[in-house]
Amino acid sequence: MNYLVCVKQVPDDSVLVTLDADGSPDLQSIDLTVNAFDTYALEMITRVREKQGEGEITVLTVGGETAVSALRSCLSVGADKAARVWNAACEHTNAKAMSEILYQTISKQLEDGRKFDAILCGLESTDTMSGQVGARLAEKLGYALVTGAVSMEAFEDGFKVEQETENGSRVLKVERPCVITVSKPNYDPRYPTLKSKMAARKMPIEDWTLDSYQVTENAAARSFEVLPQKEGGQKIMEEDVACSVQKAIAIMVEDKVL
């Protein structure tokens, strides 16, 4: 079988954002990392492919030249190839664009033979939260959709997907080729190893970009705030429970909570 991994660089989100004069995100001075989702999608198709002993898995990024050292860091833990596209078409791309541009590129790709049997993404990105590339993908593809997948496994013609639910997780049946959004599984992904690493860095990257991209936006960001900062909380450090229990509601009371 074959797998396609679609991964996003988003800054890192364990710094705060500030904004320029201009009133835009002030991103410069963050460094890139691959979107957390999108790690978990790469994990669990690797797992996959592992039980399965067979199987390649290609991931794609649409990024300059600091995508290269996270697909890259996807070769490292599991990608068997790596492709990127970029050109001017790819800049301060919406979701609707961002998927536009994915299905041209993946679409060029079957043109000429190539086949996936799955195709995963990130359930969503942490910088903008969407949540809708994978889903227009699949409707452009015309390929069966299943989103929000904690866990999968193949079968004969297709996959069982274990989907997160507001109640907890039911269990689906998908044929293939499909496209399958992940959230976070009851694992983390893997770590790479020093061997793995080395390999990585002699491995290619794939140029898919083609000569020229339709896109259209239909949403534009027209002014961004940044929020207050959440105050600290207040420790209480009492010598008993019930102690303590007082205290919390004597605070409660004094701020007018109860």
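Worth saying up front: this structure is predicted, and the values here are computed from it rather than measured. Positions refer to the first chain, counted from 1. What changes on going to the form predicted in complex with its partner chain:
Rigid-part membership between the two forms differs between residue 219 and residue 241 [C-alpha given to the better-fitting superposition].
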Second form
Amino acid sequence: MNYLVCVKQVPDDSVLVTLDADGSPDLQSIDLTVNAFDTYALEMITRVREKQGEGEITVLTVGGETAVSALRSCLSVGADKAARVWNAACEHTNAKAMSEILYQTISKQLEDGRKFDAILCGLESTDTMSGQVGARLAEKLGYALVTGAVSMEAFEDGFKVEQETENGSRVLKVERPCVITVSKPNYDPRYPTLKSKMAARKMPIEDWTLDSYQVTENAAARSFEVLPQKEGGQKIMEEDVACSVQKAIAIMVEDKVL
Amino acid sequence: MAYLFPEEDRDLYESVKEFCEKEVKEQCKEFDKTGEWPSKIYDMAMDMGLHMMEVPEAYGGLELNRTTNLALVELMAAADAGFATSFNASSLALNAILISGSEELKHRACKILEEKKFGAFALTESDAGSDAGAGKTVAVRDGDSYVLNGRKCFITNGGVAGFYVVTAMTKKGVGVSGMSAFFVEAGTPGLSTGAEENKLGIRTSNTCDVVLDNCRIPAENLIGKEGEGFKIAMKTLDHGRVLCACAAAGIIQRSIDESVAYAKERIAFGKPLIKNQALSFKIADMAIKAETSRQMAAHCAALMDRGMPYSKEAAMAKAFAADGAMFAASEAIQIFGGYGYIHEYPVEKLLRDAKIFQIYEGTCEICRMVVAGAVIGR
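Now the other one: the form predicted in complex with its partner chain, given that the block above is the form predicted alone.
Expanding to the full complex; the earlier chain stays at the top.
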């Protein structure tokens, strides 16, 4: 089996972002890291591979020179190969353009005889949070799509995927090849070992950049605003709606709202 | 920061930092209370390879750059000094063998570490602490074996080690030149351990007696030659003191981090505490001690890399950093005021953890004797 995990390098989301003088996010001083959802995707497929006892995992990113460290980080926690794409077309992309770049890059790899049984993406990136890239990519490739996976296993000629829903989860069976977007599973990604970190430094990074990309124009961010921090609220989630309503009324009575 | 490790090791530093932040720092608070051995944390740390940092590549280890190693030890100690102590004590035992052991012993010790076990260095006895030459443990040659008898005390990793480096007298009446060092594997008949000590600090580390009762070991387990035990122990401690200095620097840095965070939040007389110059000077003094400790340790690493003697410098670094850790932890409590004295806040533990650094691996007084001896001469 061959798996592809699309990863994005993002600013560390545990740091508060401020706007600089021209009103755009000041990201200079914020460390770059692999998008958390992409690390969940890599961990999930690494576990599938370990259980199956075979399979090759390639990580792909669209990013500049700094993105190499994101790929090396992936190589130290399960990925076997890494590829990077970068040219002028890749700068200032939105979700639509990104899915086009990924689609054209992956199509070329498929033409060249590569095969991916599953392509995994994080559910969304922690910086722009559009959550569109995986779905758009599946649409373009004509692959089956499962979003919000929290666990998966190889099953017959495809995968059994547990998908997160509003109130819990459901299990879907999906045939190969497919695109799966991954949410937070009930485990954390593994830590790299010092040894795997050192080994990852020496691994080659392939260049999958095409000579040119056809990227259509789409909405682009024109201004940014930092919203005030949301005050901690109260979550009401009782057994059923009637109980939830009762609880809500009880709280309002206690706080003298009613 | 004084540790100018190779830039390519930055990723190791970041990984270990993240691991210590997420898996060690908060978790160890609970184990500090109970005194239990946090086996899950140690298992995870060993999965990561933190016990193989100093092991030479030829013996299956990582053989990290010395300065990188020091920086990582500081990170580990900043998260929990007991956690770092377990690995430092293991390193002591390993280094005794790397310094003077046979090829065979080096392979055996490193193999045991690779199996995710600790080493323990057993020099101290109830009546022989700083005066190690007063040890009463004896080793008697009997054909192809040595038979060891005696009782070692305050042995870090005593109850959890896979192998021990034990010093014992092979010749009486000649003082320290009658001392020899031996490699003893856990499980050897005649080797047992006493009850775990209930300590003031570094409570996530294991400390107990190691008892040798007609413990028979093969003669090839002798490290170096007969009579070299004291010399080996002193060389081993020279190395250990550098790691101690880094661990103590970790406590100083943690004292700074906790103090700054608190002093920025806490309002008194209408402004954050940190805005008081008297208090900011405390932070500056702590930072001076942290950075100086690092520079002293890094200098030792540079001397080691050049194969130059570093006994005096290691003793200086250890004494300075240990005293610095006590100073910084105490000042951190002062900055926290009454809250600093309460278990629920993070700084009283730092003071309890810091104290041992003035005692183990050569008290600060012994370190000063080493320094004075080197400076004054005969």
